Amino acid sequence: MVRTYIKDLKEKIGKDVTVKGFVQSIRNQGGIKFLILRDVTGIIQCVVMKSDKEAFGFVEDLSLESVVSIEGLVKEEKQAPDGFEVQVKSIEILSKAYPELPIPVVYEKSGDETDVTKRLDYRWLDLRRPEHLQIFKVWTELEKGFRKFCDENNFVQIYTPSFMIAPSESGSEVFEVEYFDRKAYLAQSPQFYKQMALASGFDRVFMAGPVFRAEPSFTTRHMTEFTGWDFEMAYVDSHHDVMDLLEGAIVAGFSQIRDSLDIDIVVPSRPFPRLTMAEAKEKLSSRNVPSKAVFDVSPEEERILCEIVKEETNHDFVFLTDWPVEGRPFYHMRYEGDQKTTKSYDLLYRGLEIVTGAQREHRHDVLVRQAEEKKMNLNQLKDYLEFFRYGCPPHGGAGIGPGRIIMMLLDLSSVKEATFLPRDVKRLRP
C-alpha cells in the first residue's frame, strides 16, 4: 500500500491507510495501547487492540523513537488529539531505537531543556523535534522567495570556489591549507569571483555557499563557516540602487514564508530606513550610547540604534549606509572629493547585522591605490586586479547572512539553532 504523509490523513476517514515514521510516545491501557506516530508532517495517535494478537505484541517490543510502519483504518473519534486517528491493524519495525535516548526529543515540562552543547552532540536527534524541523522549513521558504526574485530580475547563479590564492578581505582571520606544493585559503566571501562575473559580461549574478572565518569568536552570531547569499549587479549608479534590489529579496522572501506556512510573520513595508554612520551616531549620542569608534558599531550600538528606529518608524530594517573608509575593505568605492567616506551599507533587523554591502571601485588605477593604501600585498592580488584591467561596468552587491535573519525572525537564542550542523572555534562534529 502508497504511504500516506500524516498531514493527508483527515482526507481518509473511513480508509485503509499505510503510515510511517517515528514513535514520538507509548501509553499502555491495558487492553488498548496508544503510539503517537510523527511524520515530517505531523503527529497522529494510533489505537492498538488487545484483539489485533500480532499488533499488540509487537508494541511490546517497541522503544521510543523506534521507525515504523503502520496499517490501519482511518476512523473519527472525539477524543482523538485531531478528531481521528488510526486504528492499527499490523505493525512494521523499520529500524529499532536503543531504548536509553541520550537526549529526550519530547520535553514533557517546561524548563527541562538539555544544554545546548549536549543537543548539538546528538543534533540528528535534536533535530526530530517538530519546532527545529519548522527552523529549516522556514529557511526553504525564505530562499525560493529570494530565488524566485532573482530569477524575476534577470539574475544568473554561480558557483565559485572555496580554495583561493590570496584573502578574500584584509588577510586576517582566514583558514590557511595545505595545497599540494603551495598555501591555499577558505574563502571569506566570493566576492572576487562576484566581480570576475561581472567582468565577463554576466551583468547580474546571485550565488549560495559556504563562507569561512577563522575569527575567535564564542558569541551566538559568529561561526567559523557559515551559509552565505551573494549577489551582485553592474551598471549600478549607487549603492543606493543595491539596496533597492536588496528591499525587494528581502520583501519577496518574507512573502514566501507567510504565503506559504502558518506562522506570524511581519513582511517589512518599503521603502526601508536608511541612516548614513555619521546620522546613526548623532542618535546613538544622544540616548548616551558608548561608542566603539566612528568607523564601526558595536553590537550593543546595533541594538539600541534599531530600538531607536522601530520607535520612529516601526519598522525592523535599518540600513547603515556611507561607512567611513576605515572600517570597509579596499575595494569599496568612495565619494569622489571625500576620500574618507565609502559608498557601502550593512543592513540591521532587529537588533543585528544582517547583510553587507556597497558600491565596489571598478578603476583599475584607483583599486590599486587604495589596496596600497590599506596594505594588501599586491602581488597576493594580481588575479583579483587583473580583472579590472580590460573593462568592467560600474558595479556592487551583497553578502547576506541568511542564518541570522532565521535567528532574529524565529527569535532563537542563537544562529547555531538556525544551522543544520553548526561549526565554531571548538565544535567540528557531529
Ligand code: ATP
Second form
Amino acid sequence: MVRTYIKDLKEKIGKDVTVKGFVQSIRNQGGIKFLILRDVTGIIQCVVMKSDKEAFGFVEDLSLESVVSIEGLVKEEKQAPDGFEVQVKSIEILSKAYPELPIPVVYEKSGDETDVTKRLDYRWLDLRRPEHLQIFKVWTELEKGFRKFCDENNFVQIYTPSFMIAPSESGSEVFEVEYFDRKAYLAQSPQFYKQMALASGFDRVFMAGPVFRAEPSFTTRHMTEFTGWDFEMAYVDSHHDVMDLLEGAIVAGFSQIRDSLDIDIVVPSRPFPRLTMAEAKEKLSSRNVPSKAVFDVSPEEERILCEIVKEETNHDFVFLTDWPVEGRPFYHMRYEGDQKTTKSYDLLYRGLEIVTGAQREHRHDVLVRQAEEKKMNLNQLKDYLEFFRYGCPPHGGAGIGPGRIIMMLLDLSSVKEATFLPRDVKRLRP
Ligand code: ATP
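One more: the block was the form predicted alone; return the form predicted in complex with the named molecule.
Let us now look at the entire complex, which starts with that chain.
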C-alpha cells in the first residue's frame, strides 16, 4: 500500500493506510499498547489491541526509535490527542534500534536538555527532533527566496574552487593542505574568483559554497567551515547600490519563509537603517560604551548598536557603512576625496554581523597601490591582480553568512545549531 504521511491522515478517516516512521514512545495500558509514531510531517497515536496477537507480540519486542511500517485503520477517537488514531492491523520492523539511546530524542520536560557537545556527538539522533528539522526547513525557504530574487534580478550562478595556489586575503586564517607535490590552501572566501567573473563580463553572479577559516575561535558565531552565500554585481555607483540589492534579497528570503512555513516571523521593512562608522561610534560613546578601536566594532558594540537602533527605529537590521581603511582589506574602494574611508559596509541583525560587503577597487593601478600600502605579498596576489589588467567593470558585492541569519532569526544559542554537521577547532566528527 502507498505510504501516507502523518499530516494527511485526517483525510483518511475510515480508510486503511500504511504509515512509516520512528517509534517515539510506547505506553502499556492493560490489554492495549499505545505507540506514538513520528514521520517527517508529524506524530500519530497508533493503538495495538491484545486481541491482535501478532502485532501485539511485535510491540513487546520493539525498542524506542526503531523504524517501522504500520498498516491499520484510521478512526475517530475522542480521547486520542488529535481526535483520531490508527488502529494497527500489522507491524513490520524495518530497522530495530538498540535499546539504551545515547541521548534522548524527545525530552519529557524542559530543562532535561543533554549537553550540547554530547548532542553534537550524536547529531543524527539530535536532528530527529522536529524543532531541529524545522531549522533546516527555514534555511531551505530562506535560500529559495534568495535564489528567486537573484534569478529575477539577472544573476548567474557560479561555483568557485576551494583549492587555491596561494592564501586569499590574510595568511593567518588559512588551512594549508598537501596537494600532490606541493601545498595548496583552502579558500577563505570566493572573493577573488567571483570578482573574476565580473572581469569575464558576467555582470551579476551569485554562489553558495563552503568557506574555510583556520581561526582558533571558540565563539558562538565562528566555525572552521561554514556555508557562505556570495554575490557580486557590475556597474555600481557606490556600496549603497549593493546594500539596496541586499535589502531586496533579505526581504525576499524572509517573505518566502513567512509564506511557506508556520512560524511567526517579521519581514523587515525597507529601507534598512544605515549608519556610518563615525555615526555609530558617536552613538556608542553617547552611551558610554568603551571602544577598542576606531576602525572596528567589537561583538559588544555590535550588540549595543543594534539595541540603540531598535529603540530608535524599531528595526532589527542596521548597515554600518564607510569603514576606515585600517579595518578593511586592500581591495575595498576608497572615496575619491577621502582616502582614509572605504566604500564598505557590514550588515548587523539583532546584534550580530551577518554580511560584509563593499564596492571593490576595479582599477589595476589603484589596486596594486592599495595592496602595496597594506604590505600584501604581491607575488601571492599575482593571479588576482591580473584579473584587472584587461578591463573590469566597476563592481561591488556581499559575503553573507546564512548560518548566522538563521541563528538570530530562530534565536538559537550558536551558529552550530543552524549547521547540519558543524566543524570547529575541536570537532571533526561525526
Ligand atoms: P567576524 O568579524 O565575525 O569574525 P568576518 O568579518 O571575519 O566575521 P567575513 O570574512 O566578512 O566575516 O565573512 C562574511 C560573512 O560570513 C560574515 O558576515 C559572517 O556572516 C560569515 N562568517 C564569517 N566567518 C564565519 C565563521 N567563522 N563561521 C560562520 N560564519 C562566518
